[in-house]
Each structure stands twice: as C-alpha cells, then as structure tokens.
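The chain below stands alone, shown as structure tokens; this is the form predicted on its own.
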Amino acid sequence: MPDLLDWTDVSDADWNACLARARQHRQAHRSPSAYTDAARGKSLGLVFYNSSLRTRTSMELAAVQLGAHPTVIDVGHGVWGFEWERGVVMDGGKAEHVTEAVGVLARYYDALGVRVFATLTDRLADEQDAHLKTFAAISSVPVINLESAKFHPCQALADAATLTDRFGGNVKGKRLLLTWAPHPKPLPQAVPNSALLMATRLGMDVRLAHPKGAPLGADIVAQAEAYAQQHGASFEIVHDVDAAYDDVDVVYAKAWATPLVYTDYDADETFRQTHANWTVTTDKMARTNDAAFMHCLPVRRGVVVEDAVLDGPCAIHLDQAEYRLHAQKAILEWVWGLRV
C-alpha cells in the first residue's frame, strides 16, 4: 500500500482516478451511498504537530463515512513531545523519540496521517521535507501527508476537483492566476507549491504572480514548467500586481514567506508590509473574466482579500473546503487499495 507524500510521486492514472473518485463522493454527499463499509475494520492515526480545522475534521469524517476508525494525536497536548534528531542525549523536555513514537503507532493503525509544517528556520530541512520523510521512513504502514514543509496533497486534490466541477469537467485552457498575498506572519510554501503543480498538471494556463524577492522554489517552478509542456498549456511568472489579473478565469490567492525568513526575519516582515498592495480587491478582480476566487482557508479578511470579494458571487473558497471531505475519502480508498 502506497504513501501519499505528494502527487508528483503518483502516476497520472492514479491521480486522475482519485480526482474522479473525489467528484463521485461529492455527488453522493448527504445521500445514503455517502456512507459505506469499504474500510470497516481499518484504523487511521492522525498526528498533528500544527493546528488544523478543515484537514482534521474532514479526515476524521472521511474515515468514519468509509467505516474506519480515526484517532487524533495532538503532539505536545496530552501526548509526549517528540525528539526528531538522532544521536542526541534526551535530557530535556522531549520525552519520546519519533522513532519509538511512529514505530508504535504503525503497529496500532492501518495508516498514519501527519501534519508537520515547515520550520521556517532550517531552509535545507524544509526544502528536503525532512520531517515528513523521516516520519514516512520509520512507519511500516502508509503515511498520508496532511501538509508538510513543502506540499499539501489533500488540498491539491480538493482544489483540482473544485476547478473541474466549476468548468463542467474540463479545465484545459482555462487561465488561472496564483497570486502572492500579504499576511501578518510568514507562512510556508506548501499550499502554493501544490496549487501550482495541480493547475499545470490539469492543463490550465497558469500565471504565477509575486513581488520580486518572493519566489517559489526553483524545483517547483521547473516541475510546473514540465507539466505545462506535457499538457500543452502555458506557464508564466509576472510581477505586476494589477496586470496579473488581466483576462484570467480563476484567481487563487495565498500568502507565503520569502527566502529572507531564514536569514533575516525582520527583513521578511518589512517585505510583507511593503507589499501590502498585493491584497486581492474588487478593482483587481474587475480586470478578470468574472474569475472565480479561491483560497485554501483560513483567510485573513482585509489583509489577503477584501470582504467584498469573499462575500461576492464568484468566491468558491467554501466549495474548496467542502471538497476536502470528498478528496480525503478518495485518498483513503487509494491508500488502502479499496478503489483505484
């Protein structure tokens, strides 16, 4: 049974099957067929190092609706803090090493989900997704990435299904703008990374907009370019905060930290404050083709996006959030080999 660390490790056939299955689950939602016994007897351990609303609740409910039993483990809250480093003398506040913790959990459960964000202090570890890969290497059962330093595959599948529904089953040739947005805190790049790869893999014409000095990783951009070429789509990077919106069909806003966060935290904060004009506004949205507005949530109203955009008829962020449940069910089925 496979891990799901990121969709780039998954074949097109399996990606497309999971996408189709997520859409099927949404069609069945709130009907008797939404609940099955497909995973009866299965157990799912959900390990959270970071806060969660949609990921936690949707994954718990997805497991229940498939007949499985989920358990949530909040590390550091009622559970020992875990030590990650090898060869350390554990005479401090961390009582359990991740080797024993994951080793034990893998003997209890049929799959483990883990959410472990970027450190935003150790650039190399974040770029290598070190904590997620350590967790997966220790586990003897499938590991599902519930958002790591680098990727958020659960969000990516929900976004892909949302877009596919939005455009009647075929998004190829539709224009998507993925835009940087201001935020009071530096945030990881997992969601924008996954959104960019999701959209280019779907064959959308993608425009990535960010201020100079706030790039996504070179490897992510290279993969996006490869997907665009493979699917006969276009991909471009722009830095004009207004013109970026011209003639697009979808606007996906997300804040992310600059590389400065690893070397000069105050400089990263100054950068974010300096570029407060990147907020998504009704004036910017007016330049689009009545574009749908997307955000993974939680969203800072009045910072990332104006209320009038979120409350307007083109906002589909709640559709994305609903799709998290259906995407999670498709992922569990795939991981457990219940349906391909």
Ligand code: CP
Contents of the next structure:
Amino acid sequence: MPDLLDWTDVSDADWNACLARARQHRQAHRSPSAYTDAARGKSLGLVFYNSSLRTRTSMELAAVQLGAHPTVIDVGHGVWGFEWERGVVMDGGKAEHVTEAVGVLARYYDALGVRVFATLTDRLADEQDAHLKTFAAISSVPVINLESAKFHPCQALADAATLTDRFGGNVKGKRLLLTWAPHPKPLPQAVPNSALLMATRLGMDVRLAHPKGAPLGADIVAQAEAYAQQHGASFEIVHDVDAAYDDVDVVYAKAWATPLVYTDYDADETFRQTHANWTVTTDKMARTNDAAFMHCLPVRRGVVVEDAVLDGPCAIHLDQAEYRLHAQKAILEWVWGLRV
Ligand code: CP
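Starting from the form predicted on its own, produce the coordinates for the form predicted in complex with the named molecule.
Then the entire complex follows, led off by the chain already shown.
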C-alpha cells in the first residue's frame, strides 16, 4: 500500500482518480451515504508535531465516516517528546527516539498521518523534507503527509477539487495567481509549493507573484514548468504586486519565509515588514476577472488579506476547508486500496 508524501510521487491516473473520488464524496456530504463501512476495522494514527484545526478535525471525521478508528497523538503534550537524530546519547529532555515511537505505532495502526513542519533553521533538512522521510522510512504501514517542510498534499487535493467544482469540471484555460503575502511570522513553503504544483498539474495558466528575494525552491519551480509544458499551459513568475492581478480568474494568497530566515532571522522579518503592500485588497481584486479568492487557512485578517475580500462573494476559503474532509476520505481509500 502506498504512502502519500507528495502528489509528485503519484501517477496521473491515481491523482485524477482521487480527485474524482473527492468530488463524489462532496456530493454525498451530509447525506446518509457520506457514511460508509469501507474501512471498518481499520485504524489511523495521526501524529501532530505542530498545531492544526482543519487537518486534525477533518482527518478524524474522514476516518470515522469511512468506519475506521482514528487516534490523535500530540507529540510533547501527554506524549513523550521524540528525538530525531541517529546516534545521539539521549541524556537530555527527549524520552523516546522516533525509531521506537513510529515502530510501535506502526504495530498498532493500519496507516499513520504525520504533521511535521519545516524547521526554518536547518535549510538542508527542510529542502530534503528530512523529518517526513525519516518517519516514512521507519513506518511499516502507509504514511500520509499532513503537512511537512515541503508539501501539504491533503490541502492540494482539496484545493484541486474546489477549483474543479468552481469551474464546472474543467479548469483548463483558467488563470490562477499564486501570490506571496505579508505575515508577522516566517512561515514554511509547503502550501505554496503544493498549490503551485496542483494548479499547474490541473493545466491552469499559472502566475506566481512574489517580491524579489522571496522565491520558491528551484526544484518546485522546475516541476511546475514541467507540468505546465505537459498540459500546454502557461507559467510565469512576476514581481509587480498590482499588475499580477490583471485578468486572473483565481487569486490564491499565502505567506512564506524568504531564504534569509536560515541565515539572518531579523532580515527576514524586515523583508516581510518592508513588503506590507502585498496584502490582498479589494483594489487589487478589482483588476481581476471577478476572481475567486483562496487561502488554506488559518489566515491573518488585515495582514494577508483585507476583511472585505474574505467577507465578500468571491471568497471560497471555506469551500476549500470543507473539501479537506472529502479529499481525505478519497486519500484514505487510496492508501488502503479500498477503491479509486
Ligand atoms: N490548512 C490547514 O492545514 O489548516 P490547519 O493548519 O488548521 O490544519
């Protein structure tokens, strides 16, 4: 049975099947057929190193609605703190090595989800998604990435389904702007990476906008270019915060840290403060084709985006959040080989 660490590891056929299945689950939402026994007898361990509202609740519900039994494991909160490094003498505060912890959990559960964000201090580890890969290498049961240093595949499938529904089943030819946004804290790049790869894989015409100095990884950009080429779609990177909005059908906003965060934390903070004009505003949205506004949540009102945009008719961020439930049911079915 497969892991879901990142959709780039997954065939087009399986990606498209999961997308279609998520949309079927959406149609059954709040009806008796939303509850199936497809996964009765299965168990799901959800390991969180970082906070979550949507992922933990929607994943628990997804498992329950399929008849499976979920458990949430909050590392460091009623659960031993884990040591990640191999070969260390564990005479500090961490009581358990991840080797034993994951090894044990894999004896109990039929799949494990894990959320482990970027360190934002160890650039190499973050670029290699080292913690997620260590976890997956230890586990003998499928591992689902609940957001790692580099990817958020559950969010990506939910976003793909939200967009596909929004445009009546076919997003090809639609233009999506993925824009950097300000934030009081440095944030990882998992969501923008996954959003960029999702939109280009769907064959949308994609514009990535960020201030000079806040790039996404070269490997992510190269993969996005490859997807765009595969679909005969366009992909461009722009740095004009206003013109970026011209003629787009979707605006997807997300804050992310600059590479400065690894070498000079204060410089990254200054960069974010200097680019406060990248907030999504009604004036900027007025330049679009009446675009839908997307954000993965949680969102900082008045910093990332003006209240009037979030509270206006173009905002579909709650649709995205709702789709997490349906997408994750499709993902659980896929990793357990139940259908799709
Ligand atoms: N978008 C998302 O993953 O939300 P949470 O961090 O609340 O899980």
